[in-house]
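Let's start with one chain on its own, the form predicted alone, as structure tokens.
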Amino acid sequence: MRILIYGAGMRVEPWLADLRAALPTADVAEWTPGAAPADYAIVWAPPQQLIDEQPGLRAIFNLGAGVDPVMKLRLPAGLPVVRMEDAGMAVQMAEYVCHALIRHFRELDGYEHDMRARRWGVRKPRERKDWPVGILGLGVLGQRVARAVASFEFPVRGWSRTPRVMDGVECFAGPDQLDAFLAGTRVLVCLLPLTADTADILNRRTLGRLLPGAYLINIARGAHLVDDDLLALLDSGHMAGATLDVFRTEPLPLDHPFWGDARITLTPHGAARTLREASVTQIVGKLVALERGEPVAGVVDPTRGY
């Protein structure tokens, strides 16, 4: 079995070492142009050249939660793309969302500003019942986030493409129920995969459906959000703020209006990082299963894009 690994902007040496240790009989190598034919590729944001030069691949493993960098390539018909399932990312996402939610709900950002200005102020407590949190996307990551938010006794709502049932979560599904989901949400958390259907989904119309004083937390993809629409809704007062971890262009250009806007908290696409040990364990388990002819979970449906 020959395995190639490629990661845009990644140090692949530690991955090579771990994969070789876990699969001592396999030939594991970093992909470079003109590499010898391989059976499997483990990738993050690969170039089209890798796909074109490796017509014999039996599967591609994606080193991240979002598979859009792979799915936008021209892939051979029938080539399985296998996504990561959690591998330590879900708890990181839950931490991030709960931190951003509580920081805004408890007005800790406001207290921080006051204290820096040497101003001693007390703010009126808010009622959790008035702050329903909507999770846009109820996959593995979204469900983990929903459970974490619910543990702090916020009302939790969830929207997914197909119907789901979760204890303690009011669930909505499909395009026909999206507006009803948004209309009862004050804090919106985006955890959708990026597809043709979800690009620009966070726009003036959808964000405008949220309860007044709404807050956005986007940890999915920058292309979900129409930047100018968010700024317009912030200026109108309909939205109170946002925490954004992902952007259309990364790194965020220095002249982008998000920089320096006190209503927006920015982080550099770090809400959840791929954990090598957990990822290698998951990939190796699936590789062994595929070699045995067994089915594996996490195979991307090309018609849906995730």
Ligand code: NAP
Contents of the next structure:
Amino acid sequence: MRILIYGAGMRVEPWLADLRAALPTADVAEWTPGAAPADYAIVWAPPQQLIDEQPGLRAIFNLGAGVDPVMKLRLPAGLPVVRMEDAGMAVQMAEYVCHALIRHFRELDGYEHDMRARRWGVRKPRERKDWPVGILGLGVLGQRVARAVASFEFPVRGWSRTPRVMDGVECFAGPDQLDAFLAGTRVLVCLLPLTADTADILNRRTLGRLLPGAYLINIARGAHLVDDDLLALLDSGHMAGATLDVFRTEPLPLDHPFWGDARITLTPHGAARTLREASVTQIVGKLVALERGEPVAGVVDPTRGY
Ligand code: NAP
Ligand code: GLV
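Form predicted alone already given; the form predicted in complex with the ligand follows:
Once more the chain from above appears, this time first in line as the rest of the complex follows.
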């Protein structure tokens, strides 16, 4: 069995070493143009050339939860694309969202500013009931985040494509229930996959339906957000701020207005990192199952795009 690995912007050597250790009888190599035919490819943001040069692939494993960089390519019909499911990312997302939420809700930036100015004074406590948190996407990561947020006793609501039932979470589904979901949300967390249906979903109309003084946490993809619409809603005072981990162009161009905007906290697409050990274990487990002809979870449905 021959396996190729390619990761845009990644150092593949440690991955090669771990995969070779886990699959000692396999021929595991880095993909470079013209590489010999392989049975499987393990990729992050591969070029079209890799797909075109490897017509014999039996499956592609995506080194991340979001498969948008693969699904935008021309893929042979029927080629399974297998995504990463959790593999240590869900708890990182829970940490990230709880940090951003509590930092904003408890006005910790304001306190830091005051204390640096040697100003002593507590602020009026806010009531959790006035701060419902809405999570767009109740999948592997969204559900973990919903549980973590609920443990701090915030009201939690979630929106998915198909109806879901989750203890302690008010669930909404489909385009018909989006407005009702938004209308009762003050802190909006985006954990949707990027598909034709979800691109630009964070826009003037949808963000404008949130409760006044809303706060956005986007940790899914930059193309979910219409940047200028967020800036306009911040300027109008409808939105109080945002924490953004993902951007339309990454790295964020140096002349982008998000840089230096005190209302926006930025991180460099690191809310949940792909962890090598957990990822190799998951990929190897699924690859061995596929070789045995067994079904595996996390296979992308090309009609849904995720
Ligand atoms: P997932 O398990 O596939 O969950 C996706 C959720 O979104 C599901 O609940 C799905 O609904 C919902 N959804 C999809 N399309 C929808 C639509 N048109 N309308 C309403 N709901 C829709 O994905 P995941 O593992 O949680 O990952 C989510 C995303 O996080 C990834 O795609 C990736 O872009 C992003 N991510 C970012 C980072 C980072 O570091 N910033 C790291 C990892 C992942 P159903 O439940 O009905 O299917
Ligand atoms: C990272 O962005 C991922 O999709 O895993």
